[in-house]
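A single chain comes next, written as structure tokens; it is the form predicted on its own.
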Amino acid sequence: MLGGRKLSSSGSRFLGAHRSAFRGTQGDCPRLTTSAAYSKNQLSWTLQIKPSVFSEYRIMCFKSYSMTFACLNRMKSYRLPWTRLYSTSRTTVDSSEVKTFLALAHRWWDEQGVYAPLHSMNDLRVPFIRDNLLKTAADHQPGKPLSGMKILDVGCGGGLLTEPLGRLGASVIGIDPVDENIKTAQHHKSFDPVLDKRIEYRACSLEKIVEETAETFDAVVASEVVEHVIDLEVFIQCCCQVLKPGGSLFITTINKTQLSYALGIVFSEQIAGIVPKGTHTWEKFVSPEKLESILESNGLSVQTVAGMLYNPFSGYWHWSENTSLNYAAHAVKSSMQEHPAPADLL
């Protein structure tokens, strides 16, 4: 109410000022004339204004509106110097997943802790990566079969898979969006001078390094990662872009089945406590058929899909023809087409 009274009084003063101005300059400014017409059913007031007066008021109104909109446009286009536009349409990192792994960053190298299944998984995934890469290698050094190969370990965590690949002679870059994971990985590799030279860690997402590492790597490894990304298709596209023609992509993940929900989430997380609650989201699980479709559409030819089973009582993994739970996939990026020889043209 107070605001309304103040506004009314100020409005009255404004109108009064204009009224007195018109009265004092009758010779210069046209007069405003009003006439009242009363009818039986209604009372109407007709305001008669000369065209020149209306034109002046219209010009004044337009000027005030144009000044107002110009000011608003300047305010809209102005941004604080420390802010920048950021598009999340290309991101693959889920912030909720980052929080989950941040809380467990200090437990990566506890072989009896929550990451015990990943430690045991190395018995399968390291030979799987090594043997498939050696199929394309002309020769290799004894003891360092992956020497000369450059590998990108996406979502490396504390370096559980990065270090074994480095010991096989490969030059490995491990990336992870959780800064604490990278700190743990760097600290652990510092104890081995050989690994310190072969392995490099970066705290970043995959899409952040696509441009600077395009067609750089002989292999990309995404082990137990794709079930945590927010956009699987963008993730696969980025993997393909950083691979050399003929390079290999290795993925281990969880199938999207009722059995994987019952054992992978209900039993493993809620009953047995093998992994912390909230580690996995069933909606993000992907079937081998869907994964193969995404890989093929991005120029990657699937070579192998093999089932993996984990025994929680013995703590060991073994290969299986059944892919309804965990599985591993190997795909190869199509090579660039060679220029045809003259004989081929004929």
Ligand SMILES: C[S@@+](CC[C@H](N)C(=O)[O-])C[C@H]1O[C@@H](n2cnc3c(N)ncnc32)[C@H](O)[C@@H]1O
Second form
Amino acid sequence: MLGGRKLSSSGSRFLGAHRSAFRGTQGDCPRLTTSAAYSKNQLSWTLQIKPSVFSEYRIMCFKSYSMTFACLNRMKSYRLPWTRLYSTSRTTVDSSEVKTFLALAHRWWDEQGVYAPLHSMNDLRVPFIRDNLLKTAADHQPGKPLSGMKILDVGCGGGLLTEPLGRLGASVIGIDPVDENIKTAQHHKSFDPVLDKRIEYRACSLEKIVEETAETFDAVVASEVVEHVIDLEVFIQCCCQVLKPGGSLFITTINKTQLSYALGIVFSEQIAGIVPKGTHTWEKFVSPEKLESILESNGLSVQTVAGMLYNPFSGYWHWSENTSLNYAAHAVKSSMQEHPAPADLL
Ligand SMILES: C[S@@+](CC[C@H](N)C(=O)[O-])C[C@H]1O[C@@H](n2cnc3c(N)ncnc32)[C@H](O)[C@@H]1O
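Having seen the form predicted on its own, I'd like the form predicted together with this ligand now, please.
First the chain shown before, then all remaining chains and molecules of the complex.
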């Protein structure tokens, strides 16, 4: 069942070795210091001797202040490379997607409802994330193998994946642009006092996290999210920027094939109603090859790409060598790199 496609350029990408692992579990305004500073004596002397000079001084002071302020403001956008690689004013959030997910925000935890396939996807994706993270961990606590790790779950929705990652001991920040999703996620985790401490939820975009922090997370997870974003390249650049060197990016998504159109949209949405109509836009799907090329151009080395198949009759997922529908990818940010220049945005 389980098998991985060997990929072209970098990394040891195979899933055979994972076979056993998958079986078991589931301005403020800057202060002016020099340029506009005049001594009291100078100023009073000017006022007594030549009042007109005072207005010149005022103009000079003002000009000098403005120049300093403009200069400092400009400097803000050339921050030190180790704190900020770039900032983007582009958003990856599509307002029509926000509307779709807003309408379903109260249904996340209905295991038989519209998000049932995401609940059962945890059987594959939780061990996939855990086992790949543990490959690099020196030792780990029994029962809490991910303790000490900091994970960002981007597009966490109602927290279906965030919670099991928290249960494995990780400190997880779950973010989602839909406020109502975050309320649902907050409410659900409040039932478990342990998770309440380990998980933090925020209603915000990934771009906002990038503005606040860099190279912070041991892992970034974007599960079933990239097919909903506007600008995939910016999205991946942002993921890469918040990852620590050596950190892991995990993505699950849908391939862009004729089969994914037929089964993922026509069958799942329009015929069987497995997924609500309008949830997916085929044009936004991405092939593993395209995703790999974006990942690698951002300094990430792709380790694994594995196909995932959903059986709508049993409601279960299984691993497959076939990536023509759903697939999971694991990529690692190089720990050697200085700071890869995200091609377009520097
Ligand atoms: C299919 S759901 C997946 C939820 C969760 N990752 C899971 O698998 O249970 C997609 C989620 O991505 C969020 N989303 C959509 N566009 C996004 C963006 N540009 N950045 C981050 N999250 C986004 C949606 O609000 C929604 O909660």
